[in-house]
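Below you'll find only one chain, the form predicted alone, shown as structure tokens.
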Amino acid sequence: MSARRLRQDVDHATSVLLLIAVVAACVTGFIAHVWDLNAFTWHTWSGYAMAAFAVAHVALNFDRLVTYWRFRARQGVRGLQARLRDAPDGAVPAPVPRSRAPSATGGRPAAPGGRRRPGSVTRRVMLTSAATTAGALGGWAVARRIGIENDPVGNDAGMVYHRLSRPGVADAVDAVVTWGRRPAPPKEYPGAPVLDLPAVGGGAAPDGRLLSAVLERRSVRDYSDRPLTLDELSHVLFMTAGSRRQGGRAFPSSGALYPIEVYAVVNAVDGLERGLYHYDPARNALRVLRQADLRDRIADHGLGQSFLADAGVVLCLTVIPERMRFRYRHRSYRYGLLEAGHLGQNTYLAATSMGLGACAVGAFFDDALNDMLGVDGRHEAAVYLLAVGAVAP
């Protein structure tokens, strides 16, 4: 194999590897930007590889670069000389004719001597430019879609997921996409030994009301016209998220940091005007945020689920990740959702033990609900709705 053929093979291989490194750098850079990964090793090494292959590419094509810039320099000198001529009838030298003859490698015009014409656009230049542009535009578009660009608080993986999982066009696609076969609940271990436990209701049975609440708990979507009493609302809120006299709250919290806030959309409660309230667990009190009839709005924001307007009250749970982020970083959002689940079960048991009905809702339009609550969806965001009301006969 001749040295010239070997150099051509190395040159083409370097071009392919350079393109791969450019694409990898764009993709990993996009990931690092969206997820705010300041020390993303894959992006770092992709950048190093791109730089190395770029240097090799320049070295292998150095003679072409020198020829191109000499050509441009001669053209510039000739143009300057033409402009400096004093003779009014001095003719400007005609440009150097470019060869129209097809090259031996595919029909592209070639320069004398078989070399590629200076200034021509090659396929690898076009592909590299397209990949770089696509990566930059893709990162910018997704960052705007999830609303985290230039966020001074920082962007953890949980909040990125929170923004991306908002109801939208993707839900329409999900409805027609098969995500695999549904597994049978609960999980089974055929052939494993079975140990029967003592019957529930024996000597270690809990308080009868608690046992009944656990056994009778269900999601209720049909509510009567009877308004809740202020006493019922007080007990539901206290058993959901209240502060105990001996310290702590009515639910477990990671690090006792309590990132969940409770808002109450009052639809029908004796002694209270309809409107939006914030629950103060330390005083077991409500703070008035807005007095207005929000029944239609809460139903619309809950994807048109009308029972949200029929319930006596709808508890809106929000999470403030910054309360945990300094300690748990990317796990903060996960812990916040777990905590919201604790409060939700408390609401179910409290309502059931009092003869009321409750229903949890996770499907809602995030931006609209956040706007109604007066939160920004970043520093504080709605994650759960809990309707509570008198059960329809």
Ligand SMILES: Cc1cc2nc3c(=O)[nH]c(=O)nc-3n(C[C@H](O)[C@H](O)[C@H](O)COP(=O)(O)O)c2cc1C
Given for the second form:
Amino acid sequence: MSARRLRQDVDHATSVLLLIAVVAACVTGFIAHVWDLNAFTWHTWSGYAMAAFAVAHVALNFDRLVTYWRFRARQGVRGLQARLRDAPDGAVPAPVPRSRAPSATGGRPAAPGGRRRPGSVTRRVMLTSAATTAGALGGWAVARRIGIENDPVGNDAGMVYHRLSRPGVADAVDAVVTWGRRPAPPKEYPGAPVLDLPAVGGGAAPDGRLLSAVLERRSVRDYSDRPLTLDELSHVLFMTAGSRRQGGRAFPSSGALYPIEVYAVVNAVDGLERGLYHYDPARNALRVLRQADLRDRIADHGLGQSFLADAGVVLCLTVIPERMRFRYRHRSYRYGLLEAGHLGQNTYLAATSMGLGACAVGAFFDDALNDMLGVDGRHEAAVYLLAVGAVAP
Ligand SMILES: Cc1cc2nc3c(=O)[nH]c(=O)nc-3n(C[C@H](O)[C@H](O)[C@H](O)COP(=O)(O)O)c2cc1C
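Please show me the structure of the same protein in the form predicted in complex with the named molecule, now that we have looked at it in the form predicted alone.
To see the whole picture, the full complex is given below, headed by that same chain.
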């Protein structure tokens, strides 16, 4: 087969593949749009294939393109000259393109015998390769920079927000300084009639224990040296996140999908080695992940809030948005945060009802904490800390 015929075959095959890739990109794009898919791999690859075949197509037909547009330009100029001379169009001799068939050398002088010199690289090949490489590297760098990679997490609005809201050192300073004026107090309707409600704790709540917990609940940051007992830890964990025999758990979950995981950094609990544990709600059990003194690390990761090292235990809540994404898509992360809040209030009330103290912590260095927990911060990420301990006298 002659080189020219081979080139024509490749050219035709490229055109057909380009058309197929265009159709695939359109169809997969339509599916991704209608089904609101976060990232649809087939669409991504169709797009890449389309771009690659388009570049190949232009490269293979470069001579023809250049020759044709030169010819059209010359024709236009001559037509204009003819009109200026007020001569009929037909009087202008028809221009002849320099070469209708592309030369095998891409328009450059051929080697003796009309063949391209073996091993020679044309300027066009170099330009095309450089542009393709630069485009691929640029796209890869941008995707890495903004964290959009080829998995569903990349485009999840919640996780993009999550990444953007990670505190750096400057934000840690921000957190202890107050900027601007405090916003207005809760809303009031001065002109509207007021209906006073019955006193709380009456017939509606004869037991009153939950009411006491609500009345006494506060954020406790001063802890005594007394370690927690295993009973206390078990009770706090169950009340925070336990699974009930009759089904369901101690907190509500959108779609009963339960995206929150609970880890316990044990600083001082009787009968337990210091270290990192994972809570298994179904068995109300702990699994040992690491036995080590993590007091300094948890305080450092919590923006230096030293009471995290003094608490008997620090519960670390993480969210796994993928558990909800198939149903709630971009609302998943929002629901995850709301759910973490439910667990947090459970912890507060359980601790208070047992005479213990608790404090929620939302300020922490995400990457460092995730690293300590052994989660990647993308598919599973820390969202909330809950310190629990015996209250200092
Ligand atoms: C989402 C959230 C994040 C919090 N983060 C911190 C924190 O990083 N450090 C801290 O000392 N307290 C933190 N707190 C506790 C609040 O400061 C506390 O609830 C508030 O001052 C009201 O006090 P009280 O809980 O005693 O009623 C947080 C509370 C919430 C709800």
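Remember, it's a predicted structure, so these values are computed and weren't measured experimentally. Numbering follows the first chain given and starts at 1. Between two forms, the rigid core is the largest collection of C-alphas that superpose within 1.5 Å.
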Worksheet item: With both forms fit on the core, has Gly255 moved 2 Å or more by CA between the two forms?
Response: no
